[in-house]
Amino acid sequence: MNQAIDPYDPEPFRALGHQFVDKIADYLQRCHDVIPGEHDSFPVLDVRRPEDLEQAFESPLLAHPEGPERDRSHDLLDAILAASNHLHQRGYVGHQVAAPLPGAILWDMLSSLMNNGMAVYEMGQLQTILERRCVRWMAERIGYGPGAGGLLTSGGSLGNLTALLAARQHMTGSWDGGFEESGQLAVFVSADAHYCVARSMQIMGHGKDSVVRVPVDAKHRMRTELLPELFEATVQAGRRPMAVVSSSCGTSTGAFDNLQAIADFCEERELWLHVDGAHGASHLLSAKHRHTLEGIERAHSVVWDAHKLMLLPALITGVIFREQQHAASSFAQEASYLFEDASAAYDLGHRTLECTKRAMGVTLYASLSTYGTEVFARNVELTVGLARAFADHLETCTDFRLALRPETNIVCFRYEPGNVEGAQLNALQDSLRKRVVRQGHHYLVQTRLDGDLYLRTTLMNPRTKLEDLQQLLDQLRGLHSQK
């Protein structure tokens, strides 16, 4: 009879770990060596049909290896790398997800090993303290005083829900009394706001009509001069205004709403001001770009994703409150098997929907400690500067139209050759985007602005260069000429 293998034996793990790190480092080097347009053998995304991937990964998952000699870890690693979207390539200019710093993923690995839950202080002592330090660091960057507080959670959608629950509790005190006490509430958002705001209000039971969409101007910023009129109309319709949510910045265009004007309105009407800064709050790290968030310190709450412009692996989202007591009002609960009075101030389970919460503060704290804040500030300035240089170039091209001048690292544009007009232009953008992605040199996405389809690039990889983006434009021209 074969002796059972001890899966906790550190020596096989040591050997496998060294091999894995070497392979991942080789992968990173390969990503670094790719020049968009010159490496057909290593596309940014190898587009495959879902049914093909289902079939390819069915057998390895169901067939159990019979011993070390059958260990297929390396084969599986190669297969996962090959079928993934390669964010570390310069041609990745798609969604708002970082190409993570290699050092940061090691701290993520440590958190996975320790696996200390975050509901109660006793289960994750140091992890709780590190999270509190990260929250304090974020609060200081926002401009909040010593009375601020908050938590880290899994993504901007959950972060916005948490903040809106706190806003409702503050405005209505409805956590114990239920929906009847809160009544039909309303929040005001930009017409370009992320869908998670509407989803949060519907999760909270207020229906889609609880979200009042404020039209945007030519720069896709909320038209704050319309807020008083919309406020009165909302009251007349039988709803109670609760909050204004600022898009800082908008997902489609990267436009920043006017926080000072919104704060003035909220203070006058005694409304909660929440800033969805999932993408744009990292501008606070740059003296050059902090002005886009002028007035943010007047907000009651701010959401800030470190897994976007701060180059960290997903998900690490700060939900920061100007006043500490609001951090505990969203999910106040009694649970004798978890919470004790002695550590109540440190028990994070009172503040988040999550109970067994990842110790994401370890990755953020360690990355700030080892890389220093200047690395993240430089990344903001580098990627925003590249976006503006790309916009400058687009404005010199007679066959491309820039949607608007970028305020952050998001650039929207259209290819408009002289032989295509009207509604056919939308179909052209869609067709060209799909063909670019299939060709594999670049990965970009699309969005609709004022009813028209635009190509959308988010410059998340600090290694992407202007010539890579110029090559993308040439590729679009070439694909169109091929028909």
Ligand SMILES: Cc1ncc(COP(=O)(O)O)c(C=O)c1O
Contents of the next structure:
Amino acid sequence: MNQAIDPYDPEPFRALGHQFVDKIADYLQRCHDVIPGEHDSFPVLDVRRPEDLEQAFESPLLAHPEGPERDRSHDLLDAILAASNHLHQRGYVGHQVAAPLPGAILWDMLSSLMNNGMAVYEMGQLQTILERRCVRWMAERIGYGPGAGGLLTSGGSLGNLTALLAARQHMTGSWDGGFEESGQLAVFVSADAHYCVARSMQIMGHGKDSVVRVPVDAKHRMRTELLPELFEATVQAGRRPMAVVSSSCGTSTGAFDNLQAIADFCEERELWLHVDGAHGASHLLSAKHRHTLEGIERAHSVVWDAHKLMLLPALITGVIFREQQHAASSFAQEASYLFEDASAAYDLGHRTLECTKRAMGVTLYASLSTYGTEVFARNVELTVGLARAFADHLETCTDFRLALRPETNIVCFRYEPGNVEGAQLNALQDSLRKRVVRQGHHYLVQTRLDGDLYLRTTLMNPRTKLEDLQQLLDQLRGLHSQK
Ligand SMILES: Cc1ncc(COP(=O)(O)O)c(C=O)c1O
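Can you swap the form predicted on its own for the form predicted together with the ligand?
Once more the chain from above appears, this time first in line as the rest of the complex follows.
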């Protein structure tokens, strides 16, 4: 460390911090000014080869060993901005990650400074209370009663694992004694479910055959009428059904499983019902789209990502249980150096895989209280409304095929010009997507549906307009005609 610099000196931090905020605000303005199709110099993603970036940063810490910290910080800030995927541009229509509200990131910064890890109440007093408020807020939106409880954790994948661990504990009570027949449990899940459900079961030691994939219908919803026969076949095969996981909604297409039908089945067979609402649970905020989750209050547990449709920075995930006691059953651990009283209700470390964790409740609580819940409800309505308008437009185009009517802000489609057929259509989507991304006006992704490759857009940015999406279609046509 350079002896002349006190790394804790607040004054250089103040100066650098002001400059950083100015630069970030300028950056946001630049993002806002970009109109897809009308710029060349500021691509949504400036695609770089990993080898080149690796070479450029071969020895970053030695780049200017004696130079002033400020200059190195500015260089690095510029480099990170330049090489990032610019979610705040209207042309970003890629994966399900929010373009975060700039006001929200300030609360993240404060949490980083305080570093109050919250495993125990004393290591994050108000942080703990704010997390509990957020959990209660989510539980109320779900329609749970006062007996509900839960936690915030780092992402939907970890959230689904946490809920499935609670389900297993509820069904088998195996946390302390272990589970001798670990190969024998089973969960039922839509064939379109996010991979993290299978991964959770595999982490839990049940193997990949513990996941029974229920086929989907033409709208990519779980065919719930098949559940009874799959249940019987599973029992016949020697497995014990544990839970049904509803995709609410599925990642690829945004289809919502029929929760009422799944809840009926689970109640009849005494199975745990878990709702993977990582993406779709935010529909609860909109009076117009809440119906997609009808019956959610009948679930034992729900996962809800605030970093998807709620405009907040990753990661902020609620794992909400209908009955409070399940929140503490996933990880009941004695650790005298932390939890003096194993039942301490305010020690969040009992409830999560994480010990020290980010105070994500601060960012969620502050954003809800400063912007008001309306901003988030409006975002759902705006982006889902745009998806519907985009789908309407696609249906008028004879050279594009819409995969299915969107229920959320996800639209899958493919370009089908008359002169390309069969398997070559898949290769066409793939090559066009890569070329569009390289052009820099848009960033979109792809997915496979029933074996065919589709272009996939998630309309995450509330500033994206229908004409930006029409421009995307024109660009696909133009690139194809250029060959
Ligand atoms: C339905 C669903 N579940 C789980 C996840 C994983 O969430 P995370 O990326 O927060 O771990 C996703 C992510 O796209 C998802 O769409």
